[in-house]
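A single chain comes next, written as structure tokens; it is the form predicted alone.
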Amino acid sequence: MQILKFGGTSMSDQKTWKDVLKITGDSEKPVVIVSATARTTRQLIKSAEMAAEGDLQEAIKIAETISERHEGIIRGFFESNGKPLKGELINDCLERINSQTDTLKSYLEDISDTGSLTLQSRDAVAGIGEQISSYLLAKCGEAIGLNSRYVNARDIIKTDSVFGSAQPDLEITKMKSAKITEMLNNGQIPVIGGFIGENERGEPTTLGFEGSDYTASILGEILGAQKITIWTDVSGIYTCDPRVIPGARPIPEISFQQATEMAYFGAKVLHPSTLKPAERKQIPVFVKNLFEPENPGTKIFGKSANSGKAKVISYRKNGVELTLTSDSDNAGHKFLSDVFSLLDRYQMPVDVVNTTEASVIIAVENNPKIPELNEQLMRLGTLEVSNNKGFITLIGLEVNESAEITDRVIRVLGDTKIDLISFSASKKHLTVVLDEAELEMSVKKMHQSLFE
């Protein structure tokens, strides 16, 4: 058994479709994660967004401009191949179309009338996406003659009630996946949506932005996979982004960790959660192109050997430089176990941090809670706060490169000015803060220095 994860480019039109079915079709035992079609999440975070702004009938626009595209596709895919558009497997389709759009509208109604976004509304609204494209897969499937069936994600993915970020409740998940085998073992094919789930409540929640691939790792660690293919619109993952860095080159092999890392600083082939279910259970993890699937791609699994200089390069913009300076005459550990205190009630991740009995700069991705945490901050000293910041990091150095690799970054960008520079030799990674201005011109140099 297998687990195949369709997401982003794979996901948008017909043409891709009929792709995404062929390659199902010629799997072994598969169980299919699919995302929405693409810009369908961010246009129905627009649209509550627009309606929680008070602008309902702009809202309701996007709804239906949603419902027309995935009509669209529809018909496109039934006529390309030749099939009725007149049917039972069409009109469930559109049936499933009209039916989740009018659940889309009446959430935005209700966001309307509160005149807030909350983020449990936020997750109702964002899943929606994939309740519809994993219902118009599988009934796609079936049109060309393959044995596949939707599952309602909902009905497996249990999860706690962390709206936005939710986590699975694995015991539960579990037992609910007992279904997925039984239609495995009937000669099915489980079509499931990602990123989506539901509380003990019966609540819809979600795993976070792009986790899909999240969903197929739970699923294929307790399933018992053999493997995991992410199928995307590049032919694995390269030393740095392509679409930017021309230069780039693929990685036959990484480690887990070191995709895991890539994840959490900014490459956006993976959800930052994917690999540790997979890595629990050993499941090597494909990641391939759907245009060129036989390009071998990239294989992560348990260790990868280092080249010592580096393996790969992430950035992220949207930064936060936060600088906090104690006004106490006794500073010392007090202060510190103060501000992490404070970082860890906020849920705050830090790439980088610098500290000295008295002061300490952190540096973050910036999100809504940064001006909650700048008010607890500034009770415990004098903070300033620099917005627009970029981080830089280089992943898969060995200990003993450090220095060099260190001294190399600082002569490569010359004249731009380093806020912060950190080595981690645990994690073997090494992060440069930046301004976000300087960011994409700094990443090219790094990249020519070190791999071209």
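Numbering follows the first chain given and starts at 1. Just so we're on the same page, rigid core means the largest C-alpha set that superposes within 1.5 Å between forms. For clarity, every value in this text was computed on a predicted model and none was experimentally measured. Compared with the form predicted in complex with adenosine-5'-diphosphate:
A movement of the C-alpha atom of residue 281 falling short of 2 angstroms is seen between these two forms when the two forms are aligned on their rigid core. Once the rigid core is overlaid between these two forms, residue 61 does not reach a Cα shift of 2 Å, moving by less than that. Superposition of the core reveals a Cα shift of 2 Å or more for residue 380 between these two forms.
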Contents of the next structure:
Amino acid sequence: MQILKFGGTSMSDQKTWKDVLKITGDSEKPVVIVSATARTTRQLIKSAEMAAEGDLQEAIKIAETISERHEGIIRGFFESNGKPLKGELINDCLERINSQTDTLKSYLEDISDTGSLTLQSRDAVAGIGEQISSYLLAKCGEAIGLNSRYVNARDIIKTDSVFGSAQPDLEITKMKSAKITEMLNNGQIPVIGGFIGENERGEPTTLGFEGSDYTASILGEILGAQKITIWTDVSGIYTCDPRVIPGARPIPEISFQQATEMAYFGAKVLHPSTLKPAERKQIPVFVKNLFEPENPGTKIFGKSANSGKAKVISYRKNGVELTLTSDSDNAGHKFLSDVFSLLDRYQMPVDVVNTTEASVIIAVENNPKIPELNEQLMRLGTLEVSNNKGFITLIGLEVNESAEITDRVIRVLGDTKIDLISFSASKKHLTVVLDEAELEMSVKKMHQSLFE
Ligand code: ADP
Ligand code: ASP
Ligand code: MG
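Got the form predicted alone; any chance of the form predicted in complex with adenosine-5'-diphosphate too?
Full complex below, order starting with the chain above.
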């Protein structure tokens, strides 16, 4: 069997749904994982935020826009592909849209009543998109003669209770996914929403942004897939985001380790945790273009030692730089160890850190735990917070070229103010922290100088 994962870009309208179903129908023994339709997750989260801010009316309006968009896709799909006898299927779809919209509205009302948005209620709202898209796609498949069947991801993906970035419990999930194997044995095509799961109390969780890739990989591992294909809107993994850098080059093959690093440092094409389960079982992962299916795309495989040494540039926005200066005269190691214990307590994934005895500069991706961390840091000294920082990471360097490349990067960025620069010899990457406003231009300059 194999896993096919279709992201939000593939799930954008009735025309792409047709392409998705064509690929599904042409594949041998597929299990289909889908994201929410394009823009839906972001809009859902926006609606939850509006409700928490007291604007329930605006929140409900967003819910209705989402509902109407799905109805439009379904009507469009059935009009161009359905036969008259498919009336029942279209009604099932419309009922699903209505019931999920009602669920959404009741979540929004609860959020508005309490006036705050917890990670838990955010997850409940954010997952509605996949709950709609997976059901509808399965029905559209049936309408064109596929044996596709909706599977509720929450019955399969059982997770811990870390709302916002839950981890699946592999053992229970494996037990639950026996149902999928049974369906495959009966010649059915299971269609499952990515990104979402459920904790042991039956409360909705999510695996984090772009988490559908992770669902695909987890199920690939558990079900023993021969391959996993991530279908998206670009022909594989490139040396840099091809939408921003026209000169970016496609990479035909890349190792699990390097692709993971790219994702971690911001290449949106894959969720950073995606590849671990596939790597554990050495299941090759392909990244392919829905709009150009004959293009081979990128193959991710192999042990890191023997494959894929491509150099690539990843970048990320939304960074925060925290500069903490100790107020005490004899700061030293106690100060540093206090700071690092706080980072540990808040499980803060630090990207770049620069220390002297009396001060620390920490660059991290902005996240909901920062305000609380800052309060604690302020007890240790004087804190300066700079928002809107960008990170650029060059991955795949050879140690012997690090000095030359660092030099080149500094030269090519010219007048741009670089806040921090760090080189990791063991990981072979170089990270630059600068103002977000300078980010894209700097990425372009670096890519041009190093690759074009
Ligand atoms: P999906 O909806 O299919 O999950 P995403 O938007 O999450 O799609 O990921 C695909 C996008 O990733 C591409 O449109 C591209 O702009 C972006 N991207 C960023 N970095 C890279 C890269 N190095 N190679 C390919 N695509 C990249
Ligand atoms: N729909 C979710 C998101 O936008 C998950 C995904 O697309 O992978 O983050
Ligand atoms: Mg994605």
